[in-house]
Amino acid sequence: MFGAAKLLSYVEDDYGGVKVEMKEAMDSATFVSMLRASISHWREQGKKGVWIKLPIELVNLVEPAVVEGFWYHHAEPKYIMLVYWIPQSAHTIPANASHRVSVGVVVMNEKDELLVVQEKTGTFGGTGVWKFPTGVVDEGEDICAAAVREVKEETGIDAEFMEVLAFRQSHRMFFQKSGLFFVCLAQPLSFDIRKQDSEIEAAQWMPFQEYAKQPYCQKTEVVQYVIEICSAKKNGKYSGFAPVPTTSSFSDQKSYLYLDSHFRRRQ
């Protein structure tokens, strides 16, 4: 039935499965007439997880893909992944990512005073708490350097990132999903606020003790772990994870181990 038609594009992954990346508009018919010779062929062949790549101006095709048996997987600002699974098993396919990172950055001068802001929106909006500069990890963007980029865009202050003090995994947070929040430590290299007025209400320098007696603090377990770490971190009882580059056996491209910054690898 299917032999004279014309397959789809498509290339092998590594775990038995085909891509296929749809780049050319066709009518509804065409693409399902096309879709149906693939399958046939791949199930001949073995395969088992089948994604499809739809670029937002080939709307057209969702739906009749959807109807064939695809689901969504997830979706970007240019295109929509569907998946179809060929075996008649439970399929193995990975979920969409789970989790949002974010970070919060303890900056801390000489004079033991914080860089600490009040935001406009959001929780915190007009409830006059001063906080930690604090913002979400960009797409490909390392933890170390979105703690460097909040502070600089939120309070116009230059730092450094130093370590990681500590993370915390919440869930059911933004659109349902978990959320990675990591406390970074970073020292400032220039002291002139200048704050972000589109976010920030006010931004300041701020002694470490009126930064901890603030109510808000007072009565919020997680911000006491954060303001005791601290506390031992000034005091050299408290060591974080600084940001090693290092490279995989998958990919040449440098990422980041965070570890014990007092830890020396043995050469």
Second form
Protein chains: 2
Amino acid sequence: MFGAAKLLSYVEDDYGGVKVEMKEAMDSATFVSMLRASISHWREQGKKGVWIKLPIELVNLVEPAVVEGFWYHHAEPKYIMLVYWIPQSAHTIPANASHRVSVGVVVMNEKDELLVVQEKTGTFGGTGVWKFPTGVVDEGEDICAAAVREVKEETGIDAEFMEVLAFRQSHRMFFQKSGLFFVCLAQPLSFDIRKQDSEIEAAQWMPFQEYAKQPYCQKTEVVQYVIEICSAKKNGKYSGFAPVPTTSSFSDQKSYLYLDSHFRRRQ
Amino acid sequence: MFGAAKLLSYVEDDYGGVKVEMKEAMDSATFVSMLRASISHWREQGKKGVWIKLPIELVNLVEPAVVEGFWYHHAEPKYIMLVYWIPQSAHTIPANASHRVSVGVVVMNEKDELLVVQEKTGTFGGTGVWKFPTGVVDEGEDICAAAVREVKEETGIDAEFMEVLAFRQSHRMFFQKSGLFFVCLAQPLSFDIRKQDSEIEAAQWMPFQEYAKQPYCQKTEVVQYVIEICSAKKNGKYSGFAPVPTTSSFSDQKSYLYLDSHFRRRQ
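Can you now output the form predicted in complex with a further copy of the same chain? The one shown was the form predicted alone.
What follows is the entire complex, opening with the chain shown before.
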């Protein structure tokens, strides 16, 4: 090799691989020459996986990396993560995030009325179906916080999170990703509805029996289960999962553990 | 406009947007001219979000699309999804899949022994900590199936899934994504351990009390909860969530709903 090319800056990961986070603008010829020199250096060192994170400003380097044998691992609005496997063996690169998480929230008042909405768009837009508030859990958001936020956003009602009543895992939903839908129970703290205009057609407190009688509810197996669960819950015959804050041994971060609410109460 | 450029093929989505799935190779100049003509057509029609799916073979079109104002939505090994928002208003493009899902599996035999492993790599590699089998749920895989698969892969033990004992949601884990970790209970159907060589250092049946006495278990809050849950479970004082197969009203696909196992048994 004539005058060895400079290597890309990298750090080692815990799995025998290396991670490169590109930050400075670079033309593609320089990038390719540094990338080739780096890969042969890492190969000599017995490294396995190579991760390259490219901010969207460096989009000019995506094609050259793919031409060198990299493939896409995942992308977010502001970056793409590319990956390469040096050994001859089959790669053990972990998969990308695979699940979208959403919540549906059962909010019942003292008169046995359920907080329900009609949506303007999406699957239920224009169908006239009354359903409980639902929504996607934001990145980094706790399920219990998302439930309270969605109720507030869609109906203006303040609510206190009680427990997860059940959850459903579905496949090949949004962009072929899987989904985890958590059915939550929350207790209303206010009663005057102020519905959101952009997504919600109407919102009201509806007698539980009237909700359950809708043809949509009658023919949807999961909704039937939720109706039975709500009835059992009212009679104290059902135990969902309640959140307890825990700390990790690896970081100071708080994570909620959700466990049998009857057990939790006995502790 | 001189001789209107051809439009890209597209379909409409349920939210007032359009989706383009590029399949044929194209040079970037042609692509840019078709893209500009298409966007002005969609703007006249009042369309909002524009999705473009580019297979990795068409990586040459990523940079031109970004130059035209698209940004990354998500990527998988074989494609990248780009997105653009036509109106002046703030976009309402839904977020990408946000959670990785993993399982840890409690497998206990009749002698009150727990199935435990020592890992070769990762956080626990070389620490000597005995832990229950854990692993990532594959894309499209059911949580209950993943639990049985991980136990089989790591230890050779056949097991039957019983229930989800608890779950924990953590943030900023793998690549800043969130994680959902499901603690599962499974019943062993075989007893002779044949450990996996690539990832597992050792595997054994260990008396439950001995497992619980490890310093790692003593100082890890979540493990303490799991130990208490297991004790309560042995005494019939704990109810996890058991899976029931359900069908959706929108597709023939089977999805598992996980709900209070005591309630499930009474049904």
